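Take a look at this one chain, the form predicted alone, written out in structure tokens.
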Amino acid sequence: MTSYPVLDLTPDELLTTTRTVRKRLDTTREVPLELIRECLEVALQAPSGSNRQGWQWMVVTEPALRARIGDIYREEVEKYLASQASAAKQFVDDPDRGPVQRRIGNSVAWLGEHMGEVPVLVIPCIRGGVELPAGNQAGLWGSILPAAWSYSLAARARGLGTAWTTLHLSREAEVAELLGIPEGFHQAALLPTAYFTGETFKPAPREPLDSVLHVDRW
């Protein structure tokens, strides 16, 4: 199934390694439709609740399709980065996080100025009815997160860098009508896809494990 270069990576260095990239991603260069359809037909073999694969995948590269979604995602992130849930205003008395959180409100508003730049965004989909269920909907998103994800590690391992962005959600409705999505399915992610500058990553600082762990009560 493979035809372009994959990275020689142990699947521990890619799963650790599989970065949010913004300011890294290279708005130049053109990225091949083959080389999106490649790492799609992996992310195909993730699971899905009762194996419905009711996905659907939007891949986007008209450029005027990408200014307006851009635009789109431009106004959600000035609201966001102005509010409290805003990943600068996260940790700013940790003198740790704080640096930290700083940088990525920096790139993430680096996002929201050249999104309708980049060269390819993947919008993956699910179909989940005109009204989400007012319960539990793991099995819903769990039948479409896992795929996305796949996707986003085997675009990875072929030299591309992605973005795990939703921030466009609270229009969703208006990117639907612009795209030509049917009504019943539901977005789940906004991908930005394209080659990377830079030469690689590595893992990034996590909280201790034993921190957030439980074994048999919390």
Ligand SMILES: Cc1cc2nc3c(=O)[nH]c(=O)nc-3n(C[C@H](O)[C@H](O)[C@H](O)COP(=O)(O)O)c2cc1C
Contents of the next structure:
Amino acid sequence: MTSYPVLDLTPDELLTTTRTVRKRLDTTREVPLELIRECLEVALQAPSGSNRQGWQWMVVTEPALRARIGDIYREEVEKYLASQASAAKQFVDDPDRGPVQRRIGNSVAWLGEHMGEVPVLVIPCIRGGVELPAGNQAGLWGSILPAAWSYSLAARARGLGTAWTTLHLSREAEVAELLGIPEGFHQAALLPTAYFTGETFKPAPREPLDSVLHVDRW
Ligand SMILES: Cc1cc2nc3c(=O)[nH]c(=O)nc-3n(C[C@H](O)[C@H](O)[C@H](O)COP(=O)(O)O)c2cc1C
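Follow the form predicted alone with the form predicted in complex with this ligand, if you could.
Below is the whole assembly, all chains and molecules, this chain first.
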């Protein structure tokens, strides 16, 4: 199946270096649609509830459409950055986590300004009725998020960067209308995709496993 070259990464290197790429997305370089299709072929191997495969994949390349989505995204980023929920406002007094959070805030702001210039925007969608189910939402989202993450991993393996974003979702209906996404399909994320600049990516600092691990009893 593979026709584009893949990077020489072990499975663990791939899993631990697939970062949220923002400032290093190369907005100047076109990405062939065939390469995106190849990443999506990988994504389709992900599990879904009852093997329903109720996903649909919206790939946006047309500049005017990207610009419109970029405008919506920018407005939502501005609201987010002004809110208490923003990354930069978390753990401000923590000497380890504070600077990391501020860096993320800065990077989120950059993507807010440039989303519409990223050459490919991928929106994974899942069929799920007009109203979201009251119970078992995990069943619905679990039938699209693993596939969307597989897409990001496949992209990373092929020298592309992606960013997992959701801030446009408060304007989901507007984006659905713009792109003709039918009623009953829910957008799970907005994944800007581009070649990345620079050499490679490193594992990120995370809270230690022992602070979140429970064996047999919480
Ligand atoms: C559910 C979810 C929603 C996110 N939404 C956004 C977003 O709208 N904009 C953004 O720039 N990053 C977003 N992120 C990316 C996180 O900020 C990022 O994963 C985190 O900073 C850790 O960085 P890393 O993925 O490079 O390890 C989101 C991540 C997740 C999992």
